[in-house]
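To begin, one chain is listed below as structure tokens, in the form predicted on its own.
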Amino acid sequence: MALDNPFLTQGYAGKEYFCNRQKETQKILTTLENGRNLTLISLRRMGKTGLIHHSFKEMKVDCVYVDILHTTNLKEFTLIFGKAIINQLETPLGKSWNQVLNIFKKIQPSIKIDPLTGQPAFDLSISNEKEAEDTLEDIFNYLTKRKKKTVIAIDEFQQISYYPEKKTEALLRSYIQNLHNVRFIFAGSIKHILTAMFSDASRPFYQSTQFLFLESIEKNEYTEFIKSHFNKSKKKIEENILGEIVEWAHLHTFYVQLFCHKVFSKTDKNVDEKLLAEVKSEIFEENEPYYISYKNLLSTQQWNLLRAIAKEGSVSKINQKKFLNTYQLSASSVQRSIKALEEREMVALEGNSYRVYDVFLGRWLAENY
């Protein structure tokens, strides 16, 4: 069925409205067919979570999804790991049931309506540390006897760094290790901590993977896919019109895709240079009191950095003397506020160079302090 936007903000809904990504798609699909696993690592919101539906909707084998970002724990993590495991490769009905039923010793799996869905999903419970560690076995004897090839992605896997449990790595791979027909994809996005993960020699998933570095889109590639989509609809969109949008919104897919469904909703015929300023003025105006909220989270310096990041686009070079003296900055601040910004996730390190890492927000800094 057509959607009434193709610009998606969230979500996967078919080829037509993904753009691109063949080179991406078809390693993932060589890696994972050649019998490797994959850490694909990308900033957040630059396409990684569509780019793993698409690549599933190219494969020939059972797939599972599961977003573990909010997880704080080995417990939480076996919960959602549980229920997406036993959700999407099995349906609470007749010889099913019996199978989960089958898979936990030490838990007792039930059966509850999905209030989004109406339909009926299987639910796990866990107490403890203890019976999170014994339901982590029973899930993957589960999956080391099922005979279906099986791919299974996990987003945001940086996260289980964070545990209290420091053992969780090493739990993970002893199990993942002995898997034989099922492959992984661990997807995230912060890169420093991901790559530590699998190229550091002391970590146990050392060089386990084939890693797999999303970048944006290609400028071309990204405006001709834009172009169609107007043109189907019959609206009418200029080359140096698709340039403007694709530059402002620095490729970073997210931010591409906001401002193109917002143009796209708001004409019926051309897309004009107007159309254009309006839509960056009602972003700005839906997110100010969010960004201005962000000047009392971080100290003076922190802020006075980010704005001097923000006015220049890019910054290779933040402790260039050039660069301090325009924005009254001290080379000591610099190298402790470049540290918190990171770690807050407020810049990104593309290459070389720092950037605001919200694009809307650098705009709006750029272009109002």
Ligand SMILES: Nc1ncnc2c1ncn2[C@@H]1O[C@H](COP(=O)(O)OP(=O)(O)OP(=O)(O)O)[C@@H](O)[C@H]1O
Given for the second form:
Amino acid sequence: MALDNPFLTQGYAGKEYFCNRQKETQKILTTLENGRNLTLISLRRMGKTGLIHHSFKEMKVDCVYVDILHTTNLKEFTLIFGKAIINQLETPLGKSWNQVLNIFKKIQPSIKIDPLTGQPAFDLSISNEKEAEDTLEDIFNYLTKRKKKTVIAIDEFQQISYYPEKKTEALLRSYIQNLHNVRFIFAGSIKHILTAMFSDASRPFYQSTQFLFLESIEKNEYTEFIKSHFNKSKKKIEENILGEIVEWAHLHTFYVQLFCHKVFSKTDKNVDEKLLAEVKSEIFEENEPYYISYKNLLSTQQWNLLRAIAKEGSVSKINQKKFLNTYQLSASSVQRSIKALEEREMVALEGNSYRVYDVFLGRWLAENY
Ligand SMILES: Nc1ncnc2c1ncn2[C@@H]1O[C@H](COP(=O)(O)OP(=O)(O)OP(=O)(O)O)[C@@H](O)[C@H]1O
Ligand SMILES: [Mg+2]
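I've shown you the form predicted on its own. Could you give me the structure of the form predicted together with the ligand?
Next comes the full complex, and the chain you just saw is listed first.
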């Protein structure tokens, strides 16, 4: 089914709506096929989750996707992980019901109707930590016995480092390394946590995976993709306009998609400068209340630094006199503020330059302050 608007701002709807990422997809496939697990890292909203679903389409094995962003402890992990595995590898109809009952020694799975799809789905409930550990063991035993090749992607994997159960990493690592038919993708956006987890010699997952750092989509690839979708719908868009869109959105996937989504929905024929200006002010208007609330969340020094970075677009030498003087910042406060801004994910480090993490907030700050 063709979508009314080809520029997705969430989810994955198939190859047609997904720009490029051929090299990255290939890398994922060969890494997993050769028996290694993979760690996928990028800035937020760069396209990790989309890429996982895209590469699943190319795999000839069973695939499971699980997002653990909202888990805060081992029990919640086990529930979400267990449900994802059972529901994506078994169907609640027919003979697999008995097989599923046999997987779990301590808990009793049930079936409920998924309110979103209206379809029956397996449900689990766990009452305490001991039960969680036993259930996790049952799930890994099930995976071990299942002979079929399987890929499991755990998205937002950095979450496990916040669990109060500090043994989680070691526990998962020991189960995972004993699975011969299952490969894993660990994805996330908090780079320092994930790189430490997989490259610090004292940590359980040390050097156990291949890293893939996902960067922006190449400019020409993206503009060609955008142009082809406009042209398919008989809408005309010139090269300079295409260039302006991807530049303004800093080639950051989600922001390019949202910008194009809005432009596409606002015209039946040509895209011109006037329309771009209209979309930009609409974006600002929609988000202004959030942007203004950031001002209250940050200290004056942090806000001033954020504004200065926004005005510059990107800053490689944050302590350079010229930058400090232009924006009347002091070297010591900049040192402190940049750490806080990084922790709050208000700025992102791209290569060795800082920029405002939320691209549209950066544009708004540059224009309004
Ligand atoms: N290659 C692509 N072509 C077109 N759209 C894409 C592509 N990759 C991702 N998108 C779209 O960009 C948006 C952000 O992508 P996605 O959610 O995959 O990013 P993410 O890195 O997982 O983000 P987060 O860190 O917030 O989880 C989504 O709307 C998605 O549909
Ligand atoms: Mg994601």
